[in-house]
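In structure tokens, one chain follows: the form predicted alone.
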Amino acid sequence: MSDVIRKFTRSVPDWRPRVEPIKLEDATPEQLEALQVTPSNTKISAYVLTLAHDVETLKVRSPLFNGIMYDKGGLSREERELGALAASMVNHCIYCAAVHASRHAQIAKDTSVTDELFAKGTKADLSPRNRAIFDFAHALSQTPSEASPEQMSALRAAGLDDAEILDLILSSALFGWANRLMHVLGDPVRKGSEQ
């Protein structure tokens, strides 16, 4: 039976990659400098140990990545969390529809909107405004894009301002491009398996 995890799921699995990732011991200095190598840092994941064989390409990943994610203002963490999810469904990404799973129902501190989504999909019965996030996120990670401009209406429909709005975008189109890099990259599998 293979380790590789092919169902959705809130618990994170371990990801094991097809590239070697780099040694941090071994690291060059600009890898040091992309990865963001401090003395607190405890573990960098081997996803951002492989990716640092570009450097050029992580050092704006993350800055990139913690914007979208992070900032201030805009849609809310958990509504960003359930955007980015919507996309890493749509690319069948397992990983990282965990994580954002994992990380939207610990912000939301209720697990029954995930529960939803792993349960029924897009058929998943949600409140109004999570219903316009998911279907506007899950269109526009569609190859090619399916957003529409009924799905931009219901939006509105359901309260979110320009402001919002983008960070929806911006979310599903980052995961868009991770999920399919992850999928290129290597597995995810069960806690445990050999690395």
Second form
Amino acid sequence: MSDVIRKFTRSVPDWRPRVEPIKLEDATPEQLEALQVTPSNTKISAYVLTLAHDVETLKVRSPLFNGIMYDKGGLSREERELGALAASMVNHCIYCAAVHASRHAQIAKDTSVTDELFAKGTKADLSPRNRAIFDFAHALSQTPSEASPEQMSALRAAGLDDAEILDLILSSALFGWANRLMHVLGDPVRKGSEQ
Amino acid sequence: MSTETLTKSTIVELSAIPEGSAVAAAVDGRSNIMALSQSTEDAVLKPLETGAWSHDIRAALAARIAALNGETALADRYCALIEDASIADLADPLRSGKAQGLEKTCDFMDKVAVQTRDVDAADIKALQDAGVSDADIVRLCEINAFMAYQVRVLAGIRLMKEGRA
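Beyond the form predicted alone, can we have the form predicted in complex with the partner chain?
And the full complex, kicking off with our chain again.
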């Protein structure tokens, strides 16, 4: 398994499942509906085909995921990505970390924050606001959560209002979820080495 | 499985947020997320297609993960859904699951919940070797993953509330 990636990177790898994904030709009507397969959309990722084993959850999970990461108002998209990244770093989910570090860099039009985090981890040199966000999300992602009243105060001191704090809780908690699928059910592998 | 239905929102109910507070306003602003979170809880705990994991086993495993995260009220809530007494002690993280023939399953669930970063291919292989189907492995991961989310949303909202007291 030498093609498995073990270090954090912003280059999004391929993902190779450790279980057999469903085969599109064998999919039930309910699975096809959850996979949103249409004549113009037949390219479904191995990850989604794997989750289709539990179609009832897959169906409700996608709108929840999109709502937490993209709904208007509250915390900026860039900062939601930082919450997602903190969780993914705690859980060492290389794939999720790559996707959300690269999205952070795209939205921020700046790679310095994610460069710094991947190089120095929790010792990264961050702006006070990013520091408060990352530290809270990192602590909330421990099991059990280690997020403290002091860290909550630090978020407020950094200027986050309640709507923003709730969005940070939701986006980092969501990656406690996503990491336990992505990191557990498959391996991040070099592009092109899947199959 | 008890006939008691899961209430409108486990997160909102257990959080007991004071009405009219800033935290309540924030949660109201994301009422769609709270509703979708509940739909997912229902899909994970009470699916029509259960695979190898009955509603009782799911409730017990959910309670087990809540307990591992120190979320006692949530663990109690899920324990109350278990009808089959022979399943009930799976909810206790100190029990191995041997009595139910679910030792490997409990080992896996505990590791995914607590030592997520250390999970590797051998952990999946151990379940497959124990005869657990790939679809049932995905189902276990979804239970675990959802619980990871729910316990952290509860922990986070609790801190929001405390900071406003």
